[in-house]
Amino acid sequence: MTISALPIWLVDMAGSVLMIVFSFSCLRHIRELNRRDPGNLIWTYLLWVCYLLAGFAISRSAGHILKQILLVSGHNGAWEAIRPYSGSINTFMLIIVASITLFFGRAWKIYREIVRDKIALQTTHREMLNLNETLERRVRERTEALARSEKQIAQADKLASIGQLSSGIAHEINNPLGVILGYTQLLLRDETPGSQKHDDLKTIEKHVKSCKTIVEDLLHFARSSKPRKEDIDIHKVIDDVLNFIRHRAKSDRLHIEKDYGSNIPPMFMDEKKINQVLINLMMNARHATGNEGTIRITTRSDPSVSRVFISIRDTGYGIEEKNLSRIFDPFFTTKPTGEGTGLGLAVSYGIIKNHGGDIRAESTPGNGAVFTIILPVSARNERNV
Amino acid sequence: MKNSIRAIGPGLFLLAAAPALATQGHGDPEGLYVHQMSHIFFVFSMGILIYWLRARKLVRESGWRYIQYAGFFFILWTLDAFVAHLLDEQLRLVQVTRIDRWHIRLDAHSEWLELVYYIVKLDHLLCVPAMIFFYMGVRRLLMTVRHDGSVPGISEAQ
């Protein structure tokens, strides 16, 4: 068969020379591919494999092409002298570029547990860092802890003292202002209601009776008895209490909403203490929203830390800031002078704090201000001791 | 007397063997051989290419799935050339005779043989689109890392 030699003769010749160029338009790829991530091994090894191609690529194209020139031009014998060498390139390009090709799952799965190693190194950093935050967030908590345990036993200590000097103090008045009210009550029998000596005797009664009150109220507060517990429905103490306020409000602008969570276990405390520090509380809010506003009781049971929390919130102006660090200080009251001992938080906060709770104060003047009692859910075996 | 037998008998071996040579001849058709077996084994790597890439799961990427096409490419290119190079130069069933610039004679047995052997010459049209599809296959690798960050299969392949 007598056959034309054209059609081999062009796509060696273009085939060789397309070869040449798209083995290096592949080089550039890889190299790019390898200067964005320079220590990526698949990136190196497919880099490696362009490179060993492209060398094969030029041996066989270059050898084609030169052959076709050759023997297109009559030059027979000088590719037979270049054949050899050509062949052999050829061969050894071609068992390395086969050669390298096997490598590809070895690097694969060399690759694959590089990125695994990485993977679980960046979540363990990832799990230091969140340990090292919450070891820092705990170290602040408790750091937080200690400053208001110090500033409660400060506290503490302050009504101690206060305590001891109250009750010597009350202990040597409250005698003699018995005996002062006692007589002025028996001159008060001789005298003619309307007489100006009556009238001085019964201004003489008041005062020594509003002694009497800050005095007993002095006793209260430095008597730190121990409170006697029992059961009880701290829905009905505060009922009872809503109701007392109700009564001495004798206003309708005066709204009392009551939001009650419905988990509260029966509490083991004593019923008269925690009365004494709920009238104490409604009371001030009374006087806070001038009987014109909205007194709010919230009540709610966290039994995670077996605290029970009951909120009395007012409408009324607020605390200062300035005054609400100083609010459970003994004797301290925003009160105009006689209508406040400045003593009722300060009892109320013993009380609390001998019932194993805590008594918290927030306001933002303008706003109102919220008293939270924090009192605990004793365990069954403790109520029991 | 003894003892002289005992020194005949292993002189007698010596010198009745042939000579030995301290090198192998490396002649003509070895250089042959050798391309081809560099056929064969090309075919294997390409074939465990394939292998990998399709056992990895890779191929669901396209760019790597485009380089699985460049192998098989490479597999046909590699066969047509083997089988090129078995037919003019190993079995010698086609004879080539140049008969002027543009012209060329095939003999062979049949037409058949001599059509099969004009066509298997024509490699470039497997080699050229196996390394096209490879073009094509790491251009693909290109976009996607530079879309991603990341070398596309990997989390696939965890």
The other form holds:
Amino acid sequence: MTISALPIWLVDMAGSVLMIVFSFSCLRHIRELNRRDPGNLIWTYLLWVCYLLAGFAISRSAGHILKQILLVSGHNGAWEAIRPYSGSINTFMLIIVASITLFFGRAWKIYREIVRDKIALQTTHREMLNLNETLERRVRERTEALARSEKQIAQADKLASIGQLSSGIAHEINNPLGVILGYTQLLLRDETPGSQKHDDLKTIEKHVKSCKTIVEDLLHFARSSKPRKEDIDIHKVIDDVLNFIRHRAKSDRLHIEKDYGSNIPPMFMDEKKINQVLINLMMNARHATGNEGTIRITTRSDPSVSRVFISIRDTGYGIEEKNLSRIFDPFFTTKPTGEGTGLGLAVSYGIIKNHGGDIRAESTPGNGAVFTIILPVSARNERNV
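Cool, the form predicted together with the partner chain is there; where's the form predicted alone?
Next up is only this chain, free of partner chains and other molecules.
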């Protein structure tokens, strides 16, 4: 070997060694990647390529090193004998790399189709789940609506039956009561106030009037007269009822709060009947709170459903859960005997239904109760909501 060929010799030797080092370094990294994600086709392909390139690097580098050693030591003939085998091994390694590349090219195409099908299946599965949830929600909503309708139909049938019975009884009792009351008041004219007979007659008059009140309630309940609707200011009607309640309460400890919505349109309904409903609900709230508590009246409109909501909340004890489903039944009352006929809420329920609305009660014992009247906004007033 001449001095001028020394750099070429050194570069060839160093390059051969570095080629082996770099190929095994690549093999180590790709094995680590393949170990972390064994299902990844790219890592598998690169692992096989690195195996073959490492083999090629060993074959090629070992050949070059052996060549330089033999040439330097003067064994040119030995190298000439080995040379064809070394070239054949290198060529074989490159053919194997090309074959692996072609094989994984085809496998990659199939893999992409499988991944695409997998994504389509997952998308379809999610859509099926969403459709199933939507279907379940609609079935649940329809079932609840059907249950409410059946309950309302049963309530209407019950009210109709009791109304017919009450109407007959009330007519039969009302006339004799009128006669008794008339004769009692005639006799009172001839008696001296303060006498025993006068006091007895006053007691008779008081109880006959009480009986007539019950009979009149029965007649109101039985008569399903068509509402005489007109445009009314619902806030003015509520204020009139509140003035009446304040006058009856006669207590400084009963607080009445108002929270009126600003966009309530004129309501098209029977003022007297709505007035009657509000008096019934507020008198019940006042009875629940006693002489110390708070009654809160709230109004608001919801243009999306064309409804106006009137809520009356009290701070009384509330209603037991077992009684909530019965409070609109005729003659059902939780008041002591002699303080209620059990017709107020039943009459109110019928009035609101005749106006195309609804009335609901919510309560948690110990935290008061809230009654919500839901009234439709007539088409003539919807544009004002």
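We call the rigid core whatever largest set of C-alpha positions still superposes within 1.5 Å between the two forms. Everything numeric in this text was worked out from a predicted model, so none of it was measured. Numbering follows the first chain given and starts at 1.
The Cα position of Gly63 differs by 2 Å or more between the two forms after fitting on the rigid core. Comparing the forms between the two forms on their rigid core, the Cα displacement of Pro365 stays under 2 Å.
Once the cores line up, the CA of Arg31 ends up 2 angstroms or more apart between the two forms.
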